[in-house]
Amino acid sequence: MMQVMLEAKERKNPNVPIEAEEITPAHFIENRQDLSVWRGNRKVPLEEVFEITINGEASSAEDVEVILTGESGKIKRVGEYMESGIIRIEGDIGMHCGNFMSGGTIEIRGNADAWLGREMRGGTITCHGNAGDYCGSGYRGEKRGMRGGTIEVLGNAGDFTAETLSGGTIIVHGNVGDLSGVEMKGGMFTIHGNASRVCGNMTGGTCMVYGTVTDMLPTFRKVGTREGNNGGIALTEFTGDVANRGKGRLFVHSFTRA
């Protein structure tokens, strides 16, 4: 097994982003001696950056595990394509964390900027704080986002959350933002607190809110009542959206109107 731990060092101006998809664990298993971020507009070093130890030896990049600690809140798009291994973030992180992800794990033991794993393949994303706008999304333009793999999100998501979703899973144990779920056309979207004017022009997939959706869009249409497997909770199954002849299934624990 080895070990990367990546310590960011302080800067002189720390809102200046850092962009840094080549911190995957198969870039150090590789051990390339090139690694380098972007800082602002200028490419450096990977140790410019970050204090570097490596400690054991690894086969394959399923056997690494990268530990990203210090202030990360501006470091974008960690674990970018990545397709195996571990990536541990001991605080925040920055926008587009995981990026097109296959495969292996990313852990944020803190809060995720707007577009956590965005157009994800695969693999395992858990948040343990809150994520921000477009979680699971695909980008703008882009018809097709998070298409398989699992996010989970301990606390609350933003707007826009699981839009595109075409496949895999994303659960939300708290509240989401704004229009979450929208064309949405496949996986399963789980959200155990509240939502607003969720899943719009909805095609396919499955949504469950337990808590309460706001401005429910009347363009759902209800087909009955079953049981959720969150402790029993009686959720209303709508289908829809038919005024996209929509073949989604939504359910939905309590609701109002616009």
The other form holds:
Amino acid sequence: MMQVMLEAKERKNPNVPIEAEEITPAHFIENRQDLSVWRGNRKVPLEEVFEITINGEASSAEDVEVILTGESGKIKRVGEYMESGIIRIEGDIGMHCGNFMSGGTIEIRGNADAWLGREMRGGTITCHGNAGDYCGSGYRGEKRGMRGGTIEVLGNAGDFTAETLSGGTIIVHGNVGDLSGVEMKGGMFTIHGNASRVCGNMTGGTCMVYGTVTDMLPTFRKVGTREGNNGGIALTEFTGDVANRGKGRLFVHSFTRA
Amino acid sequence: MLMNSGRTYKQGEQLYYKESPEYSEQTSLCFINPIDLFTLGIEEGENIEIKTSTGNTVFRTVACYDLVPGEIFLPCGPYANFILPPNTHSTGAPDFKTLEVEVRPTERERVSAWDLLEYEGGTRYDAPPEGCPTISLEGDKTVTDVLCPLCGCVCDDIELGIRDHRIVSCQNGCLLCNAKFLAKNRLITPIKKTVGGWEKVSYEEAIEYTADVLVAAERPLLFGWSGTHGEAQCIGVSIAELIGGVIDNCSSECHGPSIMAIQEVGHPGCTLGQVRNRADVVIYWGSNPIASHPRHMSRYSTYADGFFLDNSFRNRTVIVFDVRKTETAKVADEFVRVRSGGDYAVFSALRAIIQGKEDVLPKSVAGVAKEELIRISRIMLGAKFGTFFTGIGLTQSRGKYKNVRNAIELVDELNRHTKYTLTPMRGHWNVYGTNQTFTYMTGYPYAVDFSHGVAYYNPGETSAIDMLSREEVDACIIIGSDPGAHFPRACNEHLSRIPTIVIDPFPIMSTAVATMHIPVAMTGVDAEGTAYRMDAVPLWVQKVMEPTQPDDARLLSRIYDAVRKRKGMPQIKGEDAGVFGSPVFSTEK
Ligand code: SF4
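For the form predicted together with its partner chain instead of the form predicted on its own, what are the coordinates?
What follows is the entire complex, opening with the chain shown before.
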């Protein structure tokens, strides 16, 4: 087991974003000395931004645990393309955490900024705080977003959560922002709190809202009612988005119309 | 109450006189339904205070029956933006529309636009106007077929009268056009901010300063570009690449969302000539051309006779979808009032109706009765050639680009039955040009981040308002745009804390938050270059007089050279940074 402690150092201008796509468990196995991050437009060695402490050894990325501490809310792309191992973030994390990740685990104690797990393929992300906009979404102009794996957000998630979701599971325990699940094509999206204008243009997949949907879109066809498997909360089942000839399934506890 | 902000005719007329009290007057009005005035217990003309999570400021009320009770309308400008939160929902465009605000009567007086900028950390520039630096080599003359460098229509039939090296008359244009051509309050020499005021400096000093600032910055932002010509934009992109900066243009806060939608589902566009000659149904959705593009209706739609349509006014059906009964709505054949923020649902509903699935719809959608929607959809389907003009009513209200995407998908649906197109009502004369030049140079239309040496694009992350409100920018160039008047307060507050260089022919609101303002020749008057009309037709904008100041392209080339020198790079002519062989560089030396 190898434990990599990365403590973010104080920075002169803490608002300039750090892009740290090289922080993945696999990179520490290779014992590379040339790991670097971008601070704005400057490429700087990893140790200029982090205090690095490595304990133990490992022969595969699976046995690596990276622990990020300090002011990490502006550090972007941590765990991008990660395939295995564990990243634990003690505080907040910047945008694009876990982009394209295909395996392993990311655990965030604080809040995550936008595009958490964008276009994710596999693995697990747990965010104990709130997630920003576009959690589990796709990229601009892309037809498909997240395709596999699981994202669980214990707080709230922002607008466009699960946009173009086409596989995998997203669970939000709090509320989600406007137009979440928009363009959804597959996968499973569960919201325990409230949502608004959910699942516009969806063509496939399943979305469950255990709270209230405000401004429910007019183009979903009511199919019936049933009890959800979440303590027997009554749910109304819809199919749609009819405007898009969609065959998605949407279950909501209650709703208001636009 | 719900606040929407947007263009008014009077505000547009004052765009080149922002230091004047009249600009302050026109942008500090609040249009409000008389029923709401009654509820507030005040008379028209009395002041109100409008408050949001960001702040509050005072407006003067104007009674207006075009609005539904519960909604107010503010002209866009420094007042509306003073209370605008910078949240863009990670799309790049803040909530200029459908914003929840608190309104209450107040005894307080309105402040001036300069006052607001000073609250935001700026310093007013109110030196008396220095006049105009142009020279007419041919003496007094009349120039015909001049292009108007103001709105996206880029009208090409303006006639200018020139006496004593100044433009003294302007024929054929609208009021906005007149106001711009006749403006003479140009800035003559570069000015630099000192403690509590401004001092004149030389162009050399200004260029050296700019290069120093750009080279030192870790997160520089080059913003604006829609008020200058394509050749200058190209050099701007080269500078951004050289310094590892972010280059963004005004579309990120206006029609950027339209482009994001186009990236998802394509652009069923056509030229304005097609519309003029063929369209028998014209739909303005969330746009008010009478205020923003005054001659659009007479040149291309409602009143313009076309090859296949004579007596256009009778034979064309004009439909307006809007939240308020705008001037355009009043002259349209049909007006559909959509509840603020309800456009997305209405598009979805229309798509369902056209597929014959109206049974799924509830009795009304966003305040529009289902029967009404069915009736309108019949008019749409009856068209031989229909066209949508979509405005910032869609891109700046909640949902942003997804509204436009839904509009395009409605066009797709209609195209299964007849011919339909969609054109975004681009605001600035060359804002579409920024998207064209940026795209052919970088692959992306705006919000392009070169910090890693390659182009990366993600509105919401690399767009100006987001970057400024997250306070990550450490140096900024503003060119051909005025964020001081059009950005949320938090952005201006940040601009006033970092080195900010404004490049513009006129003193503008952004001057207040800048550390340096470098004046340039004005494209269409004493500078020339390429502009792209709102339908992406490129037009060569000629000058009508000779400059005594550098134009944007020339100034930027000098900055480009100065940056290369500092980086120890071999000196090439900055002119070559842009488009090779462009007339700007080959004729003028
Ligand atoms: S409509 Fe636009 S381009 Fe035409 S004259 Fe007026 S401002 Fe100029």
